[in-house]
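Consider the single chain below, provided in structure tokens and representing the form predicted alone.
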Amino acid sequence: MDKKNKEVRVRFAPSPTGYLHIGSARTAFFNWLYAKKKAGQFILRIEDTDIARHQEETIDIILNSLKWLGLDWNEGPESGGGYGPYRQSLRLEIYKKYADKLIEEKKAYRCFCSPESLKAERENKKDREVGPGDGKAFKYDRRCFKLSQKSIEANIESGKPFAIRFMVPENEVINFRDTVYGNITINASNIEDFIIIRTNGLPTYNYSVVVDDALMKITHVIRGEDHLSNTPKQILIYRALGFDIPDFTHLPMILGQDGQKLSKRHGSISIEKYIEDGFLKEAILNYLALLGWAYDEKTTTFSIDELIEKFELDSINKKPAKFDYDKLLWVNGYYIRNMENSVLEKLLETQIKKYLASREMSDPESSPGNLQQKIARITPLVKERIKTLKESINLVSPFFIETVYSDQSKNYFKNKNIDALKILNSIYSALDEVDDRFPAKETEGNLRLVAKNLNLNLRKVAEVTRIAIWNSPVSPPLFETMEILGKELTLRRIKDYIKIIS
């Protein structure tokens, strides 16, 4: 079949060595986007043959992060009523089969040299070099390829461990086109015979990835730029096994704003931590799309459907992407502000329930049956003021928990040229006269009278009120906040604060 008419098949192949971070999440998302755009298949494969770095517990974390992002995969071994990902550790016989085929065709050979002895030879070559040296790196001399069949059989029979090396063709030219980096040419003479099966029987990355991608009929390999240097070796294996070579797209690096390698200090954390910090999946995906890809110079927000429609591999930029945590916060805030109130209410309700449970608190000021109704009234007050769901706790929790005044609040008016006690007593009296329903319009009118009678700016009266009822000079809109708190609780908090500063 013509390559252009083949069904698009892409894959995401993480190693279980840690959490799903921004770079890996972007790779997964770009693969998923391309599969959706082309009505193709998105395959998930766990590359778990690196014993030294393997962390089994991170597999579920990676899978859960992908599921939370909505990056569903299309096939794999049946597992728990759905598709589990492919796992390389369960495919060792397959890798052995193709390695034996390469040996039989004289395209690979057994190497009985110990890694320790080869390492020593490399070091000795470095030590012998004077000045700039001979300009050539240590290259394996194929001594084991030259062994007689009798010697090979004797070594095997004696139980001597061996690796399997790929026989790199001499002076073969490797040409390939990368969607991002263009045409690349490498001469195979610069590549030594590399190991494809280690002495412990496990495949190396460059070998297993080719066998898997070929057998899984992957048509487009979309991965990080750090794998660009591996591509020539992989193409040699594709050719040796007679496999179709996929199209390659290597995604640009992601750096911090300072141009340095991305790290936690730049705000780069695991997807699991972003979930915990109250980011929305729509915002995360939208921001991931902006890391190395752009539709035009001005559009920064896209729905998933818009991204699927507009995404093109040709639009990926080779220039390193800059991760900007503040921009991610802005994007998340944008999605919160544009969310239906009914949806945000449920998210805020989940946040406050988790917050109260984590502190083993019940809700002393609102019965469980009332909580949902109360959140519905609070949501419009905080919607424009938060960038993450976690941020909402500071603005929402005081509606539900007893006020414990901080030292800062207790001493807030000590060095201010203001008689806070006199103002609070006036506020208390004015609010006590308000209707028991405590409507915002009436509380505002009465506090305006307090300000007028005391010859103060309303802003100053509001500041004193906030410290008393909110334990902070910043709160959601004051009069609506007091209406939700209710007359009894508002007056009780003012009275409590009066006692503190008397």
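Instead of the form predicted alone shown above, give the structure for the form predicted in complex with the RNA, please.
If you are looking for partners or other molecules, they are not here, because only the chain is given.
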């Protein structure tokens, strides 16, 4: 069939060694975007062939992070599909079958050498090369390929463990075109006979990935740049097995601010952590899209639909990108600011409930319905002031918990040339005159009057009030805040604070 008309099938193939890494999330996202753009299929496959590092429970974490990001897949371990199973640990028979075929065709062979002895040889070679050396890396000398049929059988008979090595053709040139990196040519003589099936019967990455991608009819392999150097090996396998070779697209790495591969010491690298810290999936995805890709010279924010429309694999650039947390924060704030209030309310509600639960309290004075209403009134006040959902707690907690004045608040006016006590007494009476609904307009009007009478600017009066009712020099807009707090609470706090500084 014409390649152009073939249905696009892409895949994301994480190995369950921890959590969904921010870099893997980008890889998944670019695959997903491409599938959506081409109305193709997005396949999820779990590469769990490394027993030592494999952790069963992390599969769920990864799947949940993908779901949270909205990167839904058409075929995968849970959903199934026509090309399963979608976990490599369940496909061992398949790998074995093709390995046997390769052995039969003399394109692979059993290797009885022990890993330990080979490792020793390798080290040895390295030591000897402290001088100019011969310019060649250690390459397995194929000694097990040269074994006679008889000794092979004897070895098998005696139960001697073996791995299976791929027989790399000599003097073969491998040439492929990467969507991002362009034409890559390397000579097979630089590649040693690498292992495709380990002694324990499990396949290695470079082999299983080919078998799976081919059998799952993957048309476009989109993955991290760390696999670019592995691609020639894989192409050799495709050729040996007579499989169609897919298109390759390698994505530049994501690095930490120090230019090193993004790792734990750079801070948050798992999607989970970003969820917990109050990031929005739209913001994360938008930011990730901009790491290594740009649409034009100015656009920095894209909805998912716009990305699907505008995203192109061949405009991805080659340079590794440093992860800029500040820019992510900005993007997140942008999305919060531009969000429907009703949507933000729900998110804030979850956040606030979690916070209250962590303090083992429910909203002290409101029923659940009241809590919702209260949050609905608070939302527009904080919308432009937060960069993450989690951050909202700092700004909003005095709405929900009793104030315990900090030392900073208690001493706030000590060395300032302000008669806070006098001002507060005036404020108290001025506010007491406002009716019980405590509308912002009226409280503001009254406080302006106080300012005028005391010959102060509103700024000073607001400052004093803010410390008293909010226990902080920073708050949401003061008069709206008092309105939501209500007359009773507001006045009570002012009274409390007066007592403290008296």
